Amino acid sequence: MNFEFSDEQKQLRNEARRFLEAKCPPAAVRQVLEGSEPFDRALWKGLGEMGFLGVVIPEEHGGLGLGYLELCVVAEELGRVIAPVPFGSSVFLATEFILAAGSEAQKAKWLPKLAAGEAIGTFAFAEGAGAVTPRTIKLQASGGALTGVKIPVADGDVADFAIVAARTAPGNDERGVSLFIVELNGPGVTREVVETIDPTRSHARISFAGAAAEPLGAAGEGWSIINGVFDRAAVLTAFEQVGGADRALEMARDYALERVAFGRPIGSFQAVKHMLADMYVSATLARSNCYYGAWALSTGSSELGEAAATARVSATQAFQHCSKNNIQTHGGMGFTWAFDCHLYYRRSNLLALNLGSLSVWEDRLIERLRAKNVA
C-alpha cells in the first residue's frame, strides 16, 4: 500500500510553503503575539484568495472541490509556520460540521463565506476544565434560544458564528445533545477574551442569554455528529502538529551545526546527537501514523476512528517532544524571547488540548482497539 502523496499534491505543498514562508515569517507571528490584533488579517485574506480556506468545499459553494489529502498537505504547511490565524476552528471544525449536517440552505449561506474568508466559524463545546462528555454539557436550548456559557472557545472572540453543542432533553446521556448555529454578533451573546499559553490563537468565554439559534442536523444526533467531525479534525490537526514538529527539529539541527562550544559544533557532542535522534524518531513515527490517518480519511475507511486516534496521539507527543528539546538544544538562549523556540513550544501545548487532551485520545484509541478485537 502506497501512502505517498501524488505529484499534484506535492506541487500544492510547494505552493503553500512558498506562500506561507513569504507571508508568515516568525516576525509576523511575533507581531500578533505582542500586538493588539487577535490574528493576522492580511494572512487570512491571502489564504482565502489562494483557495486554501475552501480546499474541500465543493465548487458550487465557492471552494476548490478537492479532497482531504490536499487539506492535509495545507495543514502541515500551516503548522510549519505556526500561522496565527483561526484556520483550525473555521476549516477543520465549522466547515466540517456544515458539510456533515447542514441543510442545503445552510450550506449555501455559510460555505461560500467560509471559502472566501469572509466569515470565520468556530465550535463551542467545553463548559469548563476537564474532558467534555454528554454529562458535562449543561447549556440549554429551548424554543430556538440558547442559555448558558461555553469556555474556552477557540477563536471565539473573532468568529462570526459558532456551532454550539447544547442540551435539548433532560438527563445526562448523549441522546439529549443537539447542535445549533448561532451568529455571535447578534443579541443575547457576550464574549470575553480568556488568556491561554499561546495568544497567537485567541480563546474566549461566550455567554448566551436567550440567543437565537438555528438547529444543525437532527435533534438528539449532536453527539454522533461531533464524534464523526472530531475524527476528521483529529487527522487534520495531527498534520498541523507534524508540520510544527518537523520545523522545530530543523531549528534544533541547524543551531547544533552552527553553535560552537569548546572549539567544536555542539552537534558533534554525543548528548546533543542523541537528543536530535530522539526528536527525529518521534517526528517520523508521527508522520507515519498521520499518513495512515490521511488514507483512512480520504477513502472513508471503517478504520478512520482507530487511525484518527493513533495519528492524534503520536502527533501530539511528537510536537511537544520536539518543541521542548528544540529549546534544550538552544541552551539558555532558547528560554529567552530573543529566539523563536518558545513560539513552537506555546503552539505545541495549545494544540495538545484542542479537540480534547492527549489522555482523552489515548482512551479513545484503547476503546476502539478493544471494540475491534471483540468484533
The other form holds:
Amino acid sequence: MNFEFSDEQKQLRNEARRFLEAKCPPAAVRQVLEGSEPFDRALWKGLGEMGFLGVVIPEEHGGLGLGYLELCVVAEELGRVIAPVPFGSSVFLATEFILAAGSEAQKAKWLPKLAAGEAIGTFAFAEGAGAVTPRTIKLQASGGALTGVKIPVADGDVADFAIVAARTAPGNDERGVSLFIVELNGPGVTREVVETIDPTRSHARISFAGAAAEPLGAAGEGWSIINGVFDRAAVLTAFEQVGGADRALEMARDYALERVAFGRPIGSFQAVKHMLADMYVSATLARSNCYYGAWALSTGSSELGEAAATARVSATQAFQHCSKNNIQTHGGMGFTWAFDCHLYYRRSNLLALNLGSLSVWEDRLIERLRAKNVA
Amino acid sequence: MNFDDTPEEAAFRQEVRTWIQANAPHHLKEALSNAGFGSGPTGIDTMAEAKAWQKKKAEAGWACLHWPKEYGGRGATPIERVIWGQEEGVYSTLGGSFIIGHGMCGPTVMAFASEEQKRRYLPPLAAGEEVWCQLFSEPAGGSDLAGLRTKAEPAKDGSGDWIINGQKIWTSGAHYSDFGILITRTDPTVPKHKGLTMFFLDMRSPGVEIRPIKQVNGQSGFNEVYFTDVRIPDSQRLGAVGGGWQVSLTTLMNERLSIGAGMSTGFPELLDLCCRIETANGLAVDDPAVRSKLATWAVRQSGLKYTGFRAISALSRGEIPGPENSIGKLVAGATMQDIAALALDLQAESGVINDPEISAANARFQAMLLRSPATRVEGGTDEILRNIIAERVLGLPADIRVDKDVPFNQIPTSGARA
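What about the form predicted together with the partner chain, after the form predicted alone?
Now the full complex is given, and it begins with the chain already shown.
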C-alpha cells in the first residue's frame, strides 16, 4: 500500500511552502484586508510564474501537465497561508469547467491565459440566500444573451470571465440548466463589490442585461457538469481547508506554550490541552479523508463522489473547529484585529460556504453512501 | 498514491489467502460475523474454538507472525502482519482472549526474561496453549498506574523469593489465564515511579483469588484479583528491582503499536438501520436532522480507516508510523456511544427492548449502548489519551504532578484526611 504523496510531490510541497512563506506572510494577507486592492496581484503573478496556476493544464495549453495530486499539494500550501488570491475560483472551478466541458477552441483560448494568470475565471452560481438547486437557477439565457443576477460571485469583481449557470428551458428541473462563458468586461454586465465575512477574498453581485454568452458544453447538461466539477473542486478545496486547519492548530499550540498564566504555560492546563488534542483529532481525520479524496480524484475512481463529499465535510468541520478554538486559546488577544487569528476564522467560514455549505455536502455524502448501502 | 500491494506483498497475501481458505473454521463464519460490540458469538464454545484455531495457525507458522521463529513466531515484517490481519478477517475475532498475552505480555517477556524462560513460555503463548493476562490496574491506580499499592516483599526465609499481598482490578481474562505479568511496589519510601518491580507468575499459585466483576452490560470480562502471601521466585522478576515502571512502559508501548483496520464505530450498521426505519418524516435516512449526524459519523469512520491506511503505508515503506494512529480509540469510543444513542432514539419506545429475537438489528445497538462506556475508559481513558496527544504529539508541557518527588508513603490518598 502506498497511501501517501511521493517524494517528488513532497519536494513540490517544500518548494511551494518556501515560495509562499516568502511571498505570502501574514502581512501580505493583512495588506489585502486593510488596503484597497481586491487581491494580492504580485503573489498572483508569482504563482503564475511558478506554474502553480496551471498544474493540471496540459503542456500544449501552457500548463505544467501534472496530475491532481500535485494540485492537492499546492492547494494545501495556499490554505496554510490563507493566500489572498482568486485561486479557488480560477483554478478549482473555471479551469476545471473548461477542462471538463470546453470545446477545443475554448480550451485553446482560455487555458493558456488561466495557466499564466493573465485571465482570472470564476463560476457564477448562486442567485441569493439558500441552497442552490435547479429550481433556484432563474437567470435566463436566450439567443446567446443572459439576463439576471448572480450573487454572491467569488472574485466576481476581478474576474475576466465567468462560467454562468443559466436556465435555458422553462420549469424547475435540472435539464433546463445550461452553462455559458461570459466575458465580464463586455457590455451588459454590471458588477458591484459586496462586503463579505472575509475581505481578503472579494465577492461581487453581477447583473447581466442581455450580456453576450457562449455555451459551455451541451444545452441541458449544465447541472451534471456542475456536479462533476464540484466533486473535483471539493477535494481541492478540502486540501486548502486542511492546510488552514493545520496552521490554526500550530498557532494555538505555539501560543499555549508561550503564554503564562497562574504561574505556568497555559498549555499545561488540561482544559487547554484537551481542546488542542481535539483540534489535532479533527485535523488528522480531515487529512486522512483528504488523502482518500486525492486518491479518488487522481485515479478517476468511481468512488470520487463519496470521497469528495467525505473530504469536503471533514475538512470543513476541521478548519472551522481549529480556527474558532485558535481564537479561544488566544483568549482576548484572539479577538483583536492585530492578532492573525481572525484571518483564519474568517477564511474557514468563507471556505465552508463557497462551493455549497456543509449541510449541502452532508446531504450529498449521505445520498451517495445510501446508494452504496442499497447496492 | 494507491492501495496496491508491492509484488512481494501481493505474493505474501496470496500465500496467506490460500492457507486461510484451506484451513479457517468456515463453519463459525456466520456466528462470528453476527457478534460484536460486546456481544460474543452465540452457540459456540468460543475459548475451545479460539484455542483450536490458534493451535492450527501456530503449527503452520501463522501465529504471532511478527515474533522471532524460535519463540513461536514467523519473523514476519510489520506489513506482513497487517496483511495477515486483513486476510484473517472475521476469524481474527476468535483470538480476542489472546490479545493481551500476544500484544503486551509476550513482548514484555521477550524484552526482559531469560533466554531459557523465553523458550519455555513464548511458544505455548503464541500457540494459544497457555493464556496470559496483565495485572496492572488497581483500585487506587487506574489512570494513575504508578499509584499502585500491591506489595512485594522479600521472603523472610532467605530463599530470595518474593511475597505478594494486595489487589488488582480490571484484569481482563484473569479467570481463564494460566500466567500473568504483575507490577508491584517493592519500595514505598521512594517517589512512586521508582519503587516498582515487575514479575510474572502462575495464576494458579496458592494465595491468588479471582473474582469476576459484573459489568454494566451484565457480562464479566474483567476481574478483581486478590493476592494473599503469594510466593514468586526471584527468577520470575522482569527487569531490575525498582525498574518496574520502565518495564511497564515497554508493555504499554506495544499496546499502542497494534495497527490495522481502524476501530469499529458502528456507522455502517447505523446507516443500514436508517435506510430501513421510519421517522415521522419518512425514512430516517431522508430526515435532515438524522442526515447531518450520519454525515459527521461517516467522516469519522472514514477518517479512522484512512488514517490506518497511512500507518500501513509507512510500514510498507519500512518506516515507523506517525503519531496520528493514537486517535483511534478516542474517536471510535465516543462515536460508538453517540451512534448507539441515536439508533435507540430512532427505534423510539421499542428502543428499550434488549432482546436479539425482537429488537431491531438483533439488539446490536442496545449492546453497543451498554458496552461503549467501557471503550472510553479501558486501556487509557479519553482524558488520558487527550493528554498523550497534547504532550507527545503537540509537545505541550506535562501536567504539574504534585506527587512526583514525594516518597510514595507520604502521598495523600482518597481515604486519608488532610
